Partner chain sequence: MVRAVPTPLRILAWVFVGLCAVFLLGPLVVVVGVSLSESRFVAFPPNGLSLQWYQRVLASDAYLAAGWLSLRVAVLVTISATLLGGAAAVAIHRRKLPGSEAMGAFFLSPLVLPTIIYAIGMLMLWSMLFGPVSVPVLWLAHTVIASPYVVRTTLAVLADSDPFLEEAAATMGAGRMQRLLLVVLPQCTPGLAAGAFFAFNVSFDEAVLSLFLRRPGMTTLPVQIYSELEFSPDPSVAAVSTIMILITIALILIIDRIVGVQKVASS
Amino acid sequence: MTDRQENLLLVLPGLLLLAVAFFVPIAQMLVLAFQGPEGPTLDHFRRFLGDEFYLGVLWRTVKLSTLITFWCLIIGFPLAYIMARVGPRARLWLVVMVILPLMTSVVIRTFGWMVVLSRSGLIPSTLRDFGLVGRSFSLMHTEAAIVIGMVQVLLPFMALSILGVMLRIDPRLEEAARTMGCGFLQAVRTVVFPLAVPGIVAGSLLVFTLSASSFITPNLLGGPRVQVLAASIYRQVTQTLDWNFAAAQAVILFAGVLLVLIPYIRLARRADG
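Supply, in the form predicted alone, the structure of the chain whose sequence was given, as a single chain.
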């Protein structure tokens, strides 16, 4: 038996598991999306694209996913920089603090945000005490609540993705830039940030795809007033039992994510040389 055949035998169980766990459900979803009473049809897609409500849900999903990715990057990049520049012991504790929320259920964390963001919660009460908002102000069932909750949930994925790349950046490059007259921010912008682009791209793709397909946090914090596409799919499956239309929405979500990610990846490759 040749080495190639041995490698194929080693990979085969994993490929079979991937086919059963991923490709078979995807194929079934595609069949349902194009299935009609009298054979293949595009009626489910026409229904979605011809309804302003569902188009608004799709736009809200893409918009919120973009905002969540942006804020995760704004917070995650400095956090990753700090973890990469401190000593090994301090870095270990910082990594533990970043990973620790992942050990708690997303449902529990989301219920915690529901308490904090509700009308009598900490944030609205503090804003009312300073006279910045009205008495009936509440962040619950708003897009802002979804962004806040999802950023807290997905921030570790962004920070750790950037950290993995930053640890391979030689600190002497930044020191050389400082020696040549760059300030701290200029050195970070011209040296560290370009070299960290692969981690930024990986973290952004991960955060965007997870936020676009997330259901629990947007459903609990946004409620029925602020629907995203994953929640709409869930309601079609569990309430109206329209599996074909739900599958069509899932295909549209998948295609929409690809339309956003492919140009982003190409731009990132050009920027990274």
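Note that the structure is predicted; figures quoted are calculated from it, not measured. Take the two forms, find the largest set of C-alpha atoms that superpose within 1.5 Å, and that set is the rigid core. Numbering follows the first chain given and starts at 1. First, how it differs from the form predicted together with the partner chain.
- Relative to the superposed core, V251 undergoes a C-alpha shift smaller than 2 Å between these two forms.
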The other form holds:
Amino acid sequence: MTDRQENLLLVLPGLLLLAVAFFVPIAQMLVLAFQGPEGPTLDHFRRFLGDEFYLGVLWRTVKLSTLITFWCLIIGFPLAYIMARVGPRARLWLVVMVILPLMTSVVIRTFGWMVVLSRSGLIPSTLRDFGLVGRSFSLMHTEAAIVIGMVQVLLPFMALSILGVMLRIDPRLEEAARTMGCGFLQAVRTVVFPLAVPGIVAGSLLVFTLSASSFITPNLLGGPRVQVLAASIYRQVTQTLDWNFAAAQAVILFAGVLLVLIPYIRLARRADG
Amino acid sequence: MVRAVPTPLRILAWVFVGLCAVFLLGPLVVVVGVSLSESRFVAFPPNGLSLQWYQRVLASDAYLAAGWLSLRVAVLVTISATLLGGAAAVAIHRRKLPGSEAMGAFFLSPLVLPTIIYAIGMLMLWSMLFGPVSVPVLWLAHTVIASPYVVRTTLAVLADSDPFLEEAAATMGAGRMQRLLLVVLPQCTPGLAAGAFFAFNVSFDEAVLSLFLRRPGMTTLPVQIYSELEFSPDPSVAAVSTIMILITIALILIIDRIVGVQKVASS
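Starting from the form predicted alone shown above, please give the structure in the form predicted together with the partner chain.
Full complex below, order starting with the chain above.
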């Protein structure tokens, strides 16, 4: 046996698994999206793009994903900066604080938000006590609930993406800027931020694709009336059983995600090299 | 030396970290709180304290069946993902095969592609070929999305290993099998072990694939929780969730012991 054969033997089972159980199913889905009763067709796409309801769903998906990405960035950047600059002990605690929710099932985290956001929950009742909102105020089944829940679900991805890049920035650069008369915030703005851009962009693209494709949190917090694209796909598959139409919607999601993912993969590769 | 960070900003930073902690960990604390409630209403802070919902869970056939299924699938996935991912990582690390670089990206692709797209494809393909879904399809699908974690942790550990050990073993007359088992395997062990625990966690907590690939009588724990949440949850859902949170905490502690949580987090 040669070295080459040994390496092939090691890598082959995994390659086969991915080819057969990952790429073939995705190809199958792509095929189904263009399949009609009489041969290939674009009918499913026409149906989607010609229906105001589905266009509304698509628009809501893009809008909410943008909002979620924005908030993750606003919270994630300072959090990652603090994580990168504190001592090793404090950093360990902060990493655990980020990873524990990340590794907990999404359904469980969403459950927590359902309890807090419901009519009698902690947040609406506090707002009511301060007289800020009316008596029938509830956050459940609103777009705001989806954004709050999803930001919590996806913030760890953003913070860790930025942290990965931030830890590789030489702290002496920031020190040099300070010695030369930069204020703290100025140094962050002109030195740290530009150097962290790869992490910021990569994190944002990742958070955007993940939020565009999630349905568990939007379904539970938004309810049936506030639908997003992924929730609509889930509904087609499990309730109306219109698989071709579901596949077409998945292709639209897939196309949107690819548009975002290609720059992500390029950036990730550059960050590694 | 410049004065590092102005004191007001320093205070502000710690307030910010505190708020982040409440935001990130709050939902989990709420779930744990609800599970201890005495009344049958889901409310936080809980009314009274009791462990009755845990007893309720341990006596519930639905939860026990779901838990047993989740556990079986997660153990199977841990074994298959660790074997396949670990072997692939060793070969990729050696960079002797053409296209090793591309292969690395290929193996990590299930991490980047949204799970819902994969889930719907898997459901359609399986139904067309084999009919109704079964445990093997869940095993297969979870292995696909869990093995990238093993590839990643194993590659991370191998990156710090000594590349000449294997050569030295070969010079001293070790055969292929001996080199793999006595030199390479021990070098990989921390990565493999961390990857294995990650794989278990991914499978055990996974909900998207399991929601698509389910049928009556085959629901995993997260799916069972999801269905309860869609209707009218009582505190027993919180009790099950709390048990799952505790398992996650245990896994994090184990992974931290083996390779260090920070190393995994920033790679």
